[in-house]
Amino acid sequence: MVLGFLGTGAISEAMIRGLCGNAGFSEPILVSSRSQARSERLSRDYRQVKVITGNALLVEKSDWVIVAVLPDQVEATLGELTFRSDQKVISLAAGISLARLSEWVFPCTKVSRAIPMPPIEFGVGPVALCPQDQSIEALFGRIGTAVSVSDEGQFNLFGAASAVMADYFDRVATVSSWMESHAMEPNTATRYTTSLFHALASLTLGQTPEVLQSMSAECITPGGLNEQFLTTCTDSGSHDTLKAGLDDILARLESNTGSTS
């Protein structure tokens, strides 16, 4: 199996070095020349990755196409090529609906979307798939957690839940930061917050829906630091702004798509 990625940004890298890097993945796997210091750099780093020039060339070689360019660029650039039946074409574009894709790229009819995050470079996270496909689940559970349906509704709910990252990120920066503001070293606060907010994941990972909802509550003790902060946070409204927030970002790529949940 060729595997041909068409844009090779940030998540097109992270997903070939989870796959050449940490999963054994031995088979061609080719890139696009748009992003050439990368592609340059992957091509470098592992034997099996080549640089084609020329989409067209790219996709005629592959086996399953990768979309992996801007959703604004995607129609442009699937429109200029020439699929065949046989192939599988795998859409990482956020918003572009299975029923666009599939336009597109007839009379290629075997198409899916997938939203790989960065840390599947090191094996670990969520890779949310449509349809369920077990040949692309095993590809993508080899470098992370794939989950799949088959209703692109649901589908759009993976999207929604993956606009979190930012705030994550922002949130373990600012515990950090406000320990600095209180005369701690940056260093020190750094190391104990990451370690804090990873520790606490690694906690939730594989856990029943119903252990979920109750680790919150085994956290508190009656009068503890842990009550005021989430009496706090949640006096505050910060619950009902993150449901808002994952409304809007479901509502928007609803919009895109055409479909609902």
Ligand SMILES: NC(=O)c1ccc[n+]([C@@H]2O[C@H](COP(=O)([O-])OP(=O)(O)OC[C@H]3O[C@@H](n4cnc5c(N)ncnc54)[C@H](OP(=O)(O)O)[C@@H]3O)[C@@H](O)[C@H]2O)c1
The other form holds:
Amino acid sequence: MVLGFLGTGAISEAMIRGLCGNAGFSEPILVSSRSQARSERLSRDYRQVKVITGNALLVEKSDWVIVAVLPDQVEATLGELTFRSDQKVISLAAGISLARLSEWVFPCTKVSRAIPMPPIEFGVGPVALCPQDQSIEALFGRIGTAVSVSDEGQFNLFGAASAVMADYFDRVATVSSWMESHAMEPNTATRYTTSLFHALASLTLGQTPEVLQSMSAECITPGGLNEQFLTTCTDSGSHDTLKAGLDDILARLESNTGSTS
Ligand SMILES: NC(=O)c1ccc[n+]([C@@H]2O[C@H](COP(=O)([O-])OP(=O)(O)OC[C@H]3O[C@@H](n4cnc5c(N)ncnc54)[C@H](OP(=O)(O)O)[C@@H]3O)[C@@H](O)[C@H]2O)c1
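Would you mind generating the form predicted in complex with the ligand now that we have the form predicted on its own?
Time for the whole complex; same chain goes first.
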């Protein structure tokens, strides 16, 4: 199976490194010659990665085509290409619906959407998929936790939830910088903070909201420091802001894709 990437940007690189690294994917991977430095670096690092000049040739040679250009580049990029009915097209582009993609890649009808997150480079993190497709799940399952839904409205919930990434990193940075602002040596602050967030995040894996709520409750002693901080956050409306922010992103995604959850 030949995997072709239309667009060799940040997320394509993460996916290719994840597949060719620990996941041991050994089939040919074609990348476009755009983003020359990145494409050439990938083909130097992995013998199975070949740089192809011209999107038409890349599509012609690929069994599965990963669409990894920016959302506003998708229509123009796909519009000038010819797809076959025996191919699969998997779009990573945020907010571009299956209906629009299907129109642009006809007569190919096996069209999917995916949201791989950057940590797939290291074989961890979720990959949201729509619709359910066993072979696509198997591919992404090699580099992360593949989670599929058949309903595109539900898929938008993954899209909204994945937008917490920048905020998460920013919080880790803020705690670390706050320590530094109180004269802690930067390396000490960073080692402490990143280890704390990493450990806490790993404890959440696979837990239901009910279990997570009780984990939170177990950290609290009346009058203690965790209780004080949680109360400060909830009283300031931070949880409501989180939910309102997710609602806003969901509305934006739904207005793009025309599907509701
Ligand atoms: N980054 C993430 O965490 C993430 C996660 C999930 C999904 N996504 C989605 O994945 C897509 C790519 O995101 P990204 O962060 O990887 O973006 P990016 O780093 O900006 O990469 C976009 C790539 O598309 C290339 N490109 C643009 N027009 C092209 C064309 N006509 N033919 C071939 N290549 C073309 C660009 O090449 P040049 O550099 O030469 O212009 C660049 O290599 C987006 O639609 C985004 O919504 C991203």
